[in-house]
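Let's start with one chain on its own, the form predicted alone, as structure tokens.
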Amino acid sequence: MRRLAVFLASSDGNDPAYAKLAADVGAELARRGIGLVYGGGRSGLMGVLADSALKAGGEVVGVMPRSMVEREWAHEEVTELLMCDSMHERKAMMAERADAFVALPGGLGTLEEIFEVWSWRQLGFHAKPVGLLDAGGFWTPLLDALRGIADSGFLPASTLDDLAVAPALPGLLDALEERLRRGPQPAHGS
């Protein structure tokens, strides 16, 4: 895996553990030589992640719509800042540059981004693995809801099983690498 797209909050959240997690992820990606692709922001967990990766000598690629750059939301010190015209284009550019996708703690935008790339994988539009870093059980309520959706027949069990989930980054990276070696899952409807 050369580059990992990470979706996460542009705010800090209400627990300092979230910022520590983002900092640890950035440093570990840099240590492993895995480039970071992210939304390009300088605030919240996004900024912590990018700063940590940069401080550790890592490659950081930010992707942000011009309108957000004009509002001075962009992290100006990233290795490469790519500008686009829309959020749709932002996600496509991030997906193009990444070998896998992970969600850290975040809100509506994080959910939207990770669900979109996961559904693209399910439908066979790409074969890149998708995962949730479930540190401190942050994603456990969502995973419980997804199991309920699968039990109701609206999410194939194979799609749910294909989602890499781990409480710590090393285990999650191992799971993503395993899915990269395994190749694409069969496409399913939703």
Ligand code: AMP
Second form
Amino acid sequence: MRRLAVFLASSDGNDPAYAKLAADVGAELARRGIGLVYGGGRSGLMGVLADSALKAGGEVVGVMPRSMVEREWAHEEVTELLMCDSMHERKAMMAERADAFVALPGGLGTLEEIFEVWSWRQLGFHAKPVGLLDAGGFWTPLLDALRGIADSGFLPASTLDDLAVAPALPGLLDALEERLRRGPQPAHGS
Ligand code: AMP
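Next, report the structure of the form predicted together with adenosine monophosphate (AMP); the form predicted alone has already been given.
Below: every chain and molecule of the assembly, starting with the one above.
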């Protein structure tokens, strides 16, 4: 894996453990020589992640709509800041540049981004693996809800199993690599 797209909060959350997690992930990606692709923000966990990866000598590519850059939301020090015109374009550019996608703790923006890439993988629009970093069980309530949806017959068990989930980055990267080797998820409904 050369580059990993990370979706995560533009705010700090209410526990310093979230910032520590983002900082650890940034440093570990840099240590492994995996480039970071993210939304280009300087606030919240996004900023902490980028700062930490840069400090450890990693490559950081930020992608942000011009209107957000003009509102001074962009991180000034990233290796490369790519500008675009819309949130749709931003997600497409991030997806193009990354080999896999993961979500760290976040809110609506994070959920929207990770669900889009996961549903598009299910439909075969791309073959890049998708995962959740379930540190401290942050995503466990969401995973429980998803299991309920699967039990109702709206989410194939194969799609749920295809989502890589691990409590720490090394295990999550292993799970993503394994899915990269396996290739695309079998087509939805096949
Ligand atoms: P959330 O998980 O709701 O914090 O959203 C994270 C996503 O929202 C990222 O894609 C961010 O680019 C975007 N976002 C929302 N507010 C901001 C902000 N003030 N600065 C940078 N990005 C933001």
